[in-house]
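Okay, so here's just one chain, in structure tokens, the form predicted alone.
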Amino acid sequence: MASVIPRSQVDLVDFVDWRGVECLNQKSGHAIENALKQGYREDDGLHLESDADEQILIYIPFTQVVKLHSIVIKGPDEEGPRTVKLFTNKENMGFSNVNDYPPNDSIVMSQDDLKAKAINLKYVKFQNVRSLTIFIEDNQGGNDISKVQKIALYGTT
């Protein structure tokens, strides 16, 4: 099912600075590119998977300042993300200091949201975005492994 891109919004994948993308606690062979890169994220056989526990911390820098409008996160019913916290312009965040900062937005995803539904963000808090940090805190089933099939960011430059 195709996700509906809001009018005047573009898929920001073309503005991702791939050299700076980082993902903490990703399982080897199931890396962030599987969920974020065009082509990969449309392949249901590929996904991002957590390694040591259910948490995943993703850092996405952009090549220019963007305004973020909405996010699509697709995942399986059980292992798909539940609590997702979004931070803007925070460099060098780690699991040790992720709770030191208030998120710009916090989303509790339903299983329906995980079917690649666009979730609108608090637009006023995502105006001058140079980088986005996505913290997946837990998953739907309370499992040790979280899986993300697709992450898409929509907004304007």
The other form holds:
Amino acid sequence: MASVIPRSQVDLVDFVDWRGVECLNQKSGHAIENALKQGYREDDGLHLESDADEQILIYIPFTQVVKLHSIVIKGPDEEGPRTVKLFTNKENMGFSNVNDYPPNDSIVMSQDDLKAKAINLKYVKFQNVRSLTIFIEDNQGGNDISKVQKIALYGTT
Amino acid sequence: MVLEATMICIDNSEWMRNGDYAPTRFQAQSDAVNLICGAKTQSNPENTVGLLTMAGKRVRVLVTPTSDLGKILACMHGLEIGGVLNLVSGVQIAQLALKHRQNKNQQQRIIVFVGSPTKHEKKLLEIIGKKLKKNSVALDVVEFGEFDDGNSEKLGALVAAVNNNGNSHIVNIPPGPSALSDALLTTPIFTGDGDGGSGFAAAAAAVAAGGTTGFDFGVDPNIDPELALALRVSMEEERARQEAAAKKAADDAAKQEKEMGQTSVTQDVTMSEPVVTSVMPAADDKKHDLTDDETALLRQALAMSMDDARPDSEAGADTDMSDVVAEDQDLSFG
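Let's compare: the form predicted alone is above, so bring in the form predicted in complex with its partner chain.
To see the whole picture, the full complex is given below, headed by that same chain.
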């Protein structure tokens, strides 16, 4: 699944509507910005960490409609995410209704993928994306805490 | 000035007919709710507050989070008392109401009033608490009226499960001379997590206290911060001075014991005279620029601390100190 990102696909970090970004079950001091923002996400010391249990729910709205091509997730070997589900254009999602909708794409990450490899998504399913919800269901080691060092989204506008 | 959406869960069970909080538990609770609504909506113009009742036939949402204070207060009228408290449903429905708030930038908070026994298991409450924490909802519990049957323990466990960086609190308000709402004013529910809380709460607290009680030295720091600061500094200085003097006295006492070992003079004599002679030069060496006033004060303090050093007058230390404080206060007032 892992592949090189085509040149035509750009980093979508510039199109994220930061005021609307929301992350549930994040630990204070280890917030979503550490994994998503330019500069912070390049620093492996800064990471996003789960709080009450291993699940994390991230809601990322965009400033314009985008097409999503691939995603890069970087995390440590043990606490890095394993099952990741992606939903598009779902506002008001909570942990209670993650199973109410079929995910647009579901990824099971290998430890190899966690070394910042690009993962291609079902491109046809991410053609009209106003917002993206990333649900991290569990992690590699089955620990109580999940950690994410970097999330990068590639696509076109 | 936190941007918050708050759901307030009202206990309207049969226990609210009890008159131990004047005039009734329910009325006292209503006043407290009104006050909280006012404080929340005024601390930030974009804050919203909603209400629901937890007892009766079912949990009933009276108003979803809104910033319209009139709407909130209006729905408080004509509430019916009856049934038993359903804490778990109430909290869950409050969370649902918060989840669908309009402004996603708002932090979520639930304030629960509990004045009746909790029928749920501690375990269940902890699970609910974990769920709230996972959805980044803060929870404040106001416990009043019923403290028996492990009620406090259950609610404590609930808040402990939710608590994240001290954002959730539990307060116990026993029946007493002050109204429920007044007692709440000085709690973290009003004063917030860190910085002195909302101006409204501070102002309301000042009015409620009437400048008589509740503050150190009987001065409200919000009304006259300079005076309060001066008093506090004066208090600290005096404390430091007394500590220093006490330390010196202790050192001297140790020295004396040595001397006593060598020269077997009677105790009373050594207690009074050699101390003064031995200490004063030392103090002078350290601070040559001591004014006469200060020397006199120091001498006084020393004499005082020597009193303290005597084994039989240990209890006297506190009263001495308060006397001095009172003096200082008078000075500052004058």
